[in-house]
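Just the one chain here, the form predicted on its own, laid out as structure tokens.
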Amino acid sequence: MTSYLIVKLCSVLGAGLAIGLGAIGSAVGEGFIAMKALQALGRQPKASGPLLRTMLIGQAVTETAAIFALVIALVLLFQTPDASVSWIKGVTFIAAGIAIGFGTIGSGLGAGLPGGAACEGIGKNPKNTDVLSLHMLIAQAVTQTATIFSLTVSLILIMSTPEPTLTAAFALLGAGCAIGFGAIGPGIGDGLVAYNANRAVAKNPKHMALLTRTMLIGQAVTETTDIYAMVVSLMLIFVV
């Protein structure tokens, strides 16, 4: 089997890993938002307009993680390596698929949590729709940090041209696993912080500024482990 065929097969496998795993978190997160919206609609049928709008906006942001995974999958799927390409390039493609595939699971789940909390809050008090929607968007934006780190490492892996050694191959796979698995916890953790912050805003909208500051601090600390994962991934790519 030629190196060209190996690389091409690896690019296809990497694309499958990217979108196959990358769709999980966003799908569950979007379903959670819809579930909370329906529960709120049963409590406040007259708030159908604000609830539908908040639900769709929240789901659109939650979809971001899966879109990043789709972009990487398409990049991998349409790779056209030249005939002289080394087999190690195929390893970079598989590692890129692992990085973005697993890396989007946490962010997808995490982004759905504040979206669901916003719908829940609107169901209890529709007058807080604007405040809850704004707070939801701020919270969801932070949850996407883990996916952005994974996307960055995936792109670096795709563009890298390492030496064709066994050590390099395992280092590249390790880099994909480091950021891929390392991004799951921070994404979900950010979402848990945001979920409870949104619920608190629903109860005390006048204290939104205080609650938002506290939420952002909590999310920032939660993200530190994701930064560790990215640093180790970059070291495995460029140092080992």
Second form
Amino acid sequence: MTSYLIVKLCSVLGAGLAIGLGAIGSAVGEGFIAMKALQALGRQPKASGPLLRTMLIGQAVTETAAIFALVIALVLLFQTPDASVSWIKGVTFIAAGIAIGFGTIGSGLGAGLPGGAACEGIGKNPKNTDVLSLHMLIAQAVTQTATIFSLTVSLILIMSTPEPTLTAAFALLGAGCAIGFGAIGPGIGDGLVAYNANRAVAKNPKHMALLTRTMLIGQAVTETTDIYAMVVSLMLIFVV
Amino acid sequence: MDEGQIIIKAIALLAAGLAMGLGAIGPGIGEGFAAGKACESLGRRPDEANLITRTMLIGQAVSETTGIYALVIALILIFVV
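What does the same protein look like in the form predicted in complex with the partner chain, given that the last one was the form predicted on its own?
Whole complex next, starting from this chain.
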């Protein structure tokens, strides 16, 4: 088998991993928002306007994680390696697929949680719609950091051209696994912080500033493990 | 390096990635739980903001430890093995 064929096969496999795994988190997160919106609609049918709006905005932000995975899948599918390409390029494509595929699961689930909490809060008191959707958007933006780290690492992996050795091949796969799996936990964790903070805002909207501040501190600490994972995977790509 | 050593080095690098990647899942979710419940109780008792934030940070630091273990093992696997 020529190395051109190996690289082409690996790029297709990487694209499958990227979008197949990458669609899990966002889909579940969006379903959670819709579920909470429907529950709230059962309680407050008159608030259907703000509920629908908040649900759609929340779902659109939750979708970003899956869109990042889709972008990487398309980049991998349309790779046209030249005839003299080395087999190691194929390993970088599989590693990129693992990185973005697993890396979007956490953020997708995490972004769904505050969206659901905001819909629940609007169902309890439609007057708080503005405060809750603003808080939801801030929280969802922070939950996406985990995916953005994965996206960065997988783009670096796609662009890199390492030496074709066994050690480099395993180091690249290790880099993909580190940021891919490493982004799951912080993504879900950020979402849990945002979920509880948003519910607290719904109960007590006048303490929105204090709650947002505490939420951001909590999310920043939760993000640290993701940063460790990114440091390890960059080390595996560049230092080894 | 002979072939056996190269294979050991290669597998150690993959293991470093797996160690850090899988090791980061737990602390991430755990710290999220701590901060989430801190926000919930802050919503109920905003006057106790300092106490709640302090306790939240201590709790998160403790749940961070397993993530740091994973980081240490990953660095050992990259540079020492």
